[in-house]
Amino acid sequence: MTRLLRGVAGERAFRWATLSALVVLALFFVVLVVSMFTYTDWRTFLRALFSAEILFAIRLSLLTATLATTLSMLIAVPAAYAISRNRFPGKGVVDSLLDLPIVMPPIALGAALLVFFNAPTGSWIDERVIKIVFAVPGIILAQFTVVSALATRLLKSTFDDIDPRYEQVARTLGYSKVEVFFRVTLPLARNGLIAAVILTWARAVGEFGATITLAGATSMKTETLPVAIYLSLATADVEKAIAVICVLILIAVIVLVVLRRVANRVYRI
């Protein structure tokens, strides 16, 4: 009886301890968000939000993130499928290389890109092919460099979860490898593809370190949303910084809602 009471008391204590940790963490983030919305009055907030500079940053971020995500998916889909379905010498090394942009600080990736475009080959590209350094294409390249590895890793996990027997059966029915990929594999990976696109796009929108290193932080030229926060805080324009942060919070909420719906759809399947 005593052991039973101790067991019940221990379970209750453990339950309250875990719930308390959850409540403390949730309240911490709630306080941060509420403080953002209560720091300034709505008129000042709306005036900062609809200023020409912030609207430019929103348009530029959405454009560059969409282009970077599109390029990343065009590369990540075949790359992830190749490393998921094939065995070849050095596969472990290649697999580890995919994680480098994920674990490395984005500013280090930006510095590496900057060094490349100061080398003879990169300098020739920057001067004669397309302007990269301190230009909008540099933002797209920086975002692509940061998010492409993330997209590849997410898609590799998606392809790993697809039973290869489906592809083998399709092959026995006379389908070519290309037909199997487009008619069998991609439809099965649809939800994973959608989730990868959303996460990759959201990460590109919030990219800062590599962008500011390669493309700089020029107002109304290379000013994405994270750069706008940096410039606003640098000039002590807190209201404008809060307006941009609220935009990023709204984007994050939309992304999380869509991802949750995709996850629920996967679970039902």
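Positions refer to the first chain, counted from 1. Quantities reported herein were computed from a predicted structural model and do not represent experimental measurements. The term rigid core refers to the maximal set of C-alpha atoms that superpose within 1.5 Å between the two forms. What changes on going to the form predicted together with the partner chain:
A movement of the C-alpha atom of Ala17 reaching 2 angstroms or beyond is seen between the two forms when the two forms are aligned on their rigid core.
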Second form
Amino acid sequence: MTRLLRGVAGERAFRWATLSALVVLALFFVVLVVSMFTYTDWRTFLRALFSAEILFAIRLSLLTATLATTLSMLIAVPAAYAISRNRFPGKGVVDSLLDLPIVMPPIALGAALLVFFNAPTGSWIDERVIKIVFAVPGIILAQFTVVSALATRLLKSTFDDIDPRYEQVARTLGYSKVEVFFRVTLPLARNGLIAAVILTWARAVGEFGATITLAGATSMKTETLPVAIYLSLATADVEKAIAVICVLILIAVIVLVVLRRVANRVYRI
Amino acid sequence: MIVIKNLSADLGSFHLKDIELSVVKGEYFVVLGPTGSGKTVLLECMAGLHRIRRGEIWIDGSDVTHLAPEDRQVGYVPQDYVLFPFLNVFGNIAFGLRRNRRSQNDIKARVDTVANLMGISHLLSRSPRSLSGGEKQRVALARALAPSPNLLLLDEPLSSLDLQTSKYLRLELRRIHDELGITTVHVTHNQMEAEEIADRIAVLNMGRLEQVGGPDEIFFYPKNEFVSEFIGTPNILDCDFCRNLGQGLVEVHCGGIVLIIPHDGNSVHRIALFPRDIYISKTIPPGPEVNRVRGIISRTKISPTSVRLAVKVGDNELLTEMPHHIFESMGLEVGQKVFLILKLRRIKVYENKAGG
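Given the form predicted alone above, what does the protein look like in the form predicted together with the partner chain?
To see the whole picture, the full complex is given below, headed by that same chain.
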């Protein structure tokens, strides 16, 4: 086998083999999309799309994802800067801890949240401060739990890429540490910040496992777009599911286009 | 002026040990040393960018040892300039001015002045990315000078430029220094650069000061082997007799060696010759018998890049240097009698100044 595949012929065969894999994969996704459209017709599709339930899900998803992203960024920007610029004992442990929520299944995170809100402290918060379990704030908290570590991770690599000498020069030009952060570090991190916001937001929009565990799947109440797909399929309303899938595809395409244009490079999620 | 007392600092693998140094107000001071000698760390300590383990730094009569960089009023030009990419040239130069809430007109006037001084007025609307190395260096200097600092700190300001630009900017740096009269500390590994630009030089090695002095002092009176080797191991001859022959020629006698050198004056005290400017011959070389001496090879030292021969001439021992292939083809060995030809043009002369 290895002897047969030597030289120019081997090179050609290898190229064909790898290219075929690529074509198969691309075709696979094309078939998936096309099959959806053969299942439904234009009018049913539009009716499903503009139904009160789906419009509600779109609005709820955009709202919760935006809030969860804002919260995540408020925490992640300083946290990422801290871990990027400081050396302290236990930094390795904190660093690994941040990887955990990225690797862990969201449903497990959601379950952990649910357990917390059934324990004394959690249930006190749930009853006295803000209703979390099976409520909209629960969606935001679930999304925050899943995406905040990702935002921190993305921003850490952005800050790592910024030469500290920019900050040093600015200090010698009369700016305090805080002023330097806002006037030099953040402008230098601009593209990384935008990319982090977009990726975090996209991840929050798609969050399902933690959301459904903590906030439940109540139609027209805690029904985000992914939950809407789940509910539609549960009631065998395939047209509605297709409408939601199309909305999610549209969001994904917009995210990718904006990412490429703004950040001018492909970010791995 | 800057006074550094008993300074010790650590940064990763770089250590500074017991640095004692003072830089006079208005002086152009060069810190010279090889890579890893700690010269950048020393500069950054003056800028306030490192925590200091022990010792004190005083600038213009006040203790700045524990002062933050923003409170020191120093102009700092890091290696590779580090211009802010999100601002244009104007924005970069104006950056340190905006801190003081000056009016827009004030800022513009100051930027124009500094840009004029640096000869970069035509670049103000450009992005730093589009500039050449020399232009970036000027912008970085302008940015540091704009807020009128008390002290200018330059970290290898010429090392990443091509030779021609670097030589030109060397003169420019000196001109700007003289025009503004600003105390300047310039860090470099280039001995020629240091010699040409400095009022005084500090030679730094492995975090320790080896010698501090004027360029001539460092060159003609290297304190130890490291300094001598770092400046190219020149042959240094003490002269006991000196006579001006007119027409820019001087006859000197140095421990039995009679030389005629291009120089004006009649108080030549020491002369220096680089090993590669002394040629060696087994037979009597043709041509006039000027600056030619006989000697006996006393030692050979073979290094990866060249061969060095020590030749005993009267009381002196002269060091010569040649490429391997010439050494091999000439078949030279210790104990052999040879003729040395001393290249006239490259002889350096130390005049007998006060105390010299």
